[in-house]
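In structure tokens, one chain follows: the form predicted on its own.
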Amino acid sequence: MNSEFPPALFITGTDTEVGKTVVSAILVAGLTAEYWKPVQSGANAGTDTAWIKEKTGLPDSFFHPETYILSHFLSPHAAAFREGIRIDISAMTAPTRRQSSHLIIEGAGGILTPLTETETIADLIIQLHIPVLLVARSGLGTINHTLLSLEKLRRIGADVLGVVMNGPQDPENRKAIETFGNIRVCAEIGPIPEISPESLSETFRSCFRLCELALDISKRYR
């Protein structure tokens, strides 16, 4: 199954707190992949890199340093301004893989989360030119947020593998997203009672089902 995934994946979301980091951890564990978070806000409360390292149990060599670490739990552009830091998205180049054939890149917030006064996560996706998985909530309100996010991703020319729905299964919402978004839901991630290397790997094996679009994209990126 691992060979069916593109060498690199960009994990973005419909909003903040939709489960991007959990999905990233599942992919890192399931693919034994390397991980990179280009911009980390709210580092005073810990980093996503440190959390995924702890939960997957992988060695330090699988984790690449953030390009920007910001202390305040704010949008990156606001946190950077408050801390006197100037974010330059041209400095964010995907690291070379050292230990794995896969690299998981996790964005910050949603697609239009500002990184600078004029640039957003969408601009970073364009620059990196890496296929995208969109993480969405499974519950009420997700249809509108997901469809708008898909529309933006397609408008900027991103290769979207599919949608990952995070939370209790909702067949009606899944059907609406697939129908109106003309997309496949690649995985539905339910609550994980205890997050560990074993439970993350098992969730990967049981939840991810790649669609034809994903396979087509993976061929183009080899």
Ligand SMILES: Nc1ncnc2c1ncn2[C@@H]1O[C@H](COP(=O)(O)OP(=O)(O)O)[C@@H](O)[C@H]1O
The other form holds:
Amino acid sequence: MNSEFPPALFITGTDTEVGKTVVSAILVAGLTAEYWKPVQSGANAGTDTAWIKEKTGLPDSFFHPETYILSHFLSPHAAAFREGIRIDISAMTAPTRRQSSHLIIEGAGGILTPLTETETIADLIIQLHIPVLLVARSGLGTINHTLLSLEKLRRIGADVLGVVMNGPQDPENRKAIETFGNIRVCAEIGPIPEISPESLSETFRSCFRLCELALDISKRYR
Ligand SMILES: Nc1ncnc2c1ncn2[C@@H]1O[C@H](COP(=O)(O)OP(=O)(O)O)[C@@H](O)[C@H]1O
Ligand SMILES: [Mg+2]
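Next block: the form predicted in complex with the named molecule, after the form predicted on its own:
Below, the chain from earlier opens the complete complex, with every other chain and molecule after it.
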């Protein structure tokens, strides 16, 4: 079943704090995948890499070092400016997998979050050329944010595999996103009371295992 997922997935979101790291952790635990966060800002408050390492319990070798770590809790372009760091995405490539069949890459913020004075996460998605999963909140406001994000992803030619809705299930919002967005909601992740290697793997099994995403991808990436 694991082989049915593509070798690399880029996890983006409709906003910051929508659950990109939690969804990444579910995929890392469920697929025993490697993880890479190319640009981390707000590192003073902890990094997503450290959080996923702790919650999945996987060894260090599953985690690739961030290309840019910024201390300030700001948009990467602003944090980099304050810290005198120049982010250069033109040469960025995904790290080579060391031991797993899968690599999960987590963006920063949303699709139009600036990385430099002229470039955003959208440019990084194009540069890396990796299929995308869009994480969205399940509740009020998500339809507009998700449809706008999908529109941008399609305009830049990204390969959008589906939307992951995070939060208490909301069938009406799901239906609106699928219909207006002409996209598949490939998983709905409810609140996880206690995040642990076991609950992450269990969430993967219950939310992703039977999703059409895996079946579709198996046809496209074989
Ligand atoms: N399904 C969930 N169950 C439990 N906690 C969640 C869930 N989704 C998000 N959270 C919590 O909400 C916060 C924001 O999620 P996070 O994954 O860090 O967002 P992002 O990476 O998009 O900024 C974190 O504290 C995270 O642990
Ligand atoms: Mg995150």
